[in-house]
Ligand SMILES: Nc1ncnc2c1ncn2[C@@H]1O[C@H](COP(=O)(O)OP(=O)(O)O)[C@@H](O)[C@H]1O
Amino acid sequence: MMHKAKKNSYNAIPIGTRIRGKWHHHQYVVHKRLGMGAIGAVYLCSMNGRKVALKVSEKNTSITIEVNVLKALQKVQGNQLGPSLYDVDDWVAKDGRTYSFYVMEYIKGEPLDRFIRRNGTNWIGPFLLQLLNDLEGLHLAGWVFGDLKIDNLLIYPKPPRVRLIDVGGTTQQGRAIKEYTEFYDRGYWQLGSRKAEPSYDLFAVVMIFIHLFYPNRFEKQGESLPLLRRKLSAIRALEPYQTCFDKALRGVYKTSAEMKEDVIYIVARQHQTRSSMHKTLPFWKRTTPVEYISTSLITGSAYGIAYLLTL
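Chain shown above in sequence, structure on its own - the form predicted together with the ligand:
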């Protein structure tokens, strides 16, 4: 009995299943499962030859709350914040149970950690700026992302661009953060409240980049600020951002724009020192394969920044 119930439930929908909405009657064919979360499962589906992502859950209230957030975000002008929302409906499965689902833009992306591992840490600057730009839009519209973490970011490949997914924690400013992950939560580290304000997200931004270099995370132990500072200062790739990240951890930045300003300054200077260093070396010493890759990455990151600034 238990086994059967499990098999038919929303988190193991067989490939090829047709999900037909009870209210709007659109039909989606399941291709594969993209992921599982606390709230539901996300499937890659097709609808009239178009690829879409479908999130389904037995918790209809959680689905409804996420849909409300996505709807509110669609109304915000400017950057695309979160995936586009296409449809919301209920599905009566073969087992007779009703599940709620919504259909959104399929973001064919790569996890941030894998992208950085493959392409190098020079991408940290561009992604940091992109993230701060998106957060700025979100904050100006009166929201806080909340559950910001590596798992909730995807890197869209061409051109490389961070996209935020999973708005389950996205909260109106001034309220209590709806959903969070301890490692990223300033409340857990006792470095601030769980009130939804821009600085809450900026703290998590720093934790994203710390997490990149401590894949197994680490736990609270004594005073948090000295601990996080120690961890940060041990990461060479983050060295240029030390002061900036420290400010974000302490909640000094009240808006993403303030933090962005510092980051733009840092990446600009970093680029300068790097290119001047290259010029002082004779050519044959400059073009080891490793150097070649890193120069092309600098071009990549410069491209990323240029791309950003045109937004």
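So that was the form predicted together with the ligand. Now I'd like the form predicted alone, please.
The following holds one chain only.
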């Protein structure tokens, strides 16, 4: 009986299962499980040939909170802060138990760390700006993302764009963070409280980019700030952001806009330096016109996208 209960629970729904809404009667065919968290599991499903992501849980209250968060984020004009919400309903499984679920946009993207490994560290600046811009919109709406980590970021292609997924940890400002991952949590590093405020997310932003270069992570040893500074200083690709990241680790930035302003300056200076260096190279050491144009288009579009998103 114990094995059967586990197999039929919301976190082990078999492929091919048809989830039919109790109230709206929409049907969703399960294709695979995308992930599982503290309060529910997310599945890739289809409805009339359209791919969607469906989150199901036995915790009705938690599902209701996440739905309210998604609705609030959709009201933030000019920002696509999370997946679009399509449906909310209940499902009576074959075992007779009733689960709550909601259906949202399926964001098919590439993990941030994989994208950077494949395309190079020149994309760090643009993605950092995009992320800060999205967080600014979120914070202005009165929310903090909370459980901000690499697993909750995807790079949407054409053009490459950071997208936030899984709003399960999103918390109203002023309250206690309800969901977090130790490595990204300033409370774990004893560098701040778990109060939901913009600086909490900004600390996690720095840990995301540290994690890119320490995929196996590392644990707290002695005083946290000197340790994190040493780890940062050893990452050559993050050298331009050392001062900026140090301020975020120490909680100096009170808003995303403050950090974004510093990053804009850093990114613009990097781009100018690269352009100047190319012009001073001897003709025979320069890239071919095709290579140079291709590179300029790639980096230029990246910085252009980041710049436009900050307007």
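Positions refer to the first chain, counted from 1. In this text, the rigid core denotes the largest set of C-alpha atoms whose superposition between the two forms falls within 1.5 Å. Remember, it's a predicted structure, so these values are computed and weren't measured experimentally.
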For Ile39, is the C-alpha shift between these two forms 2 Å or more after core superposition? yes
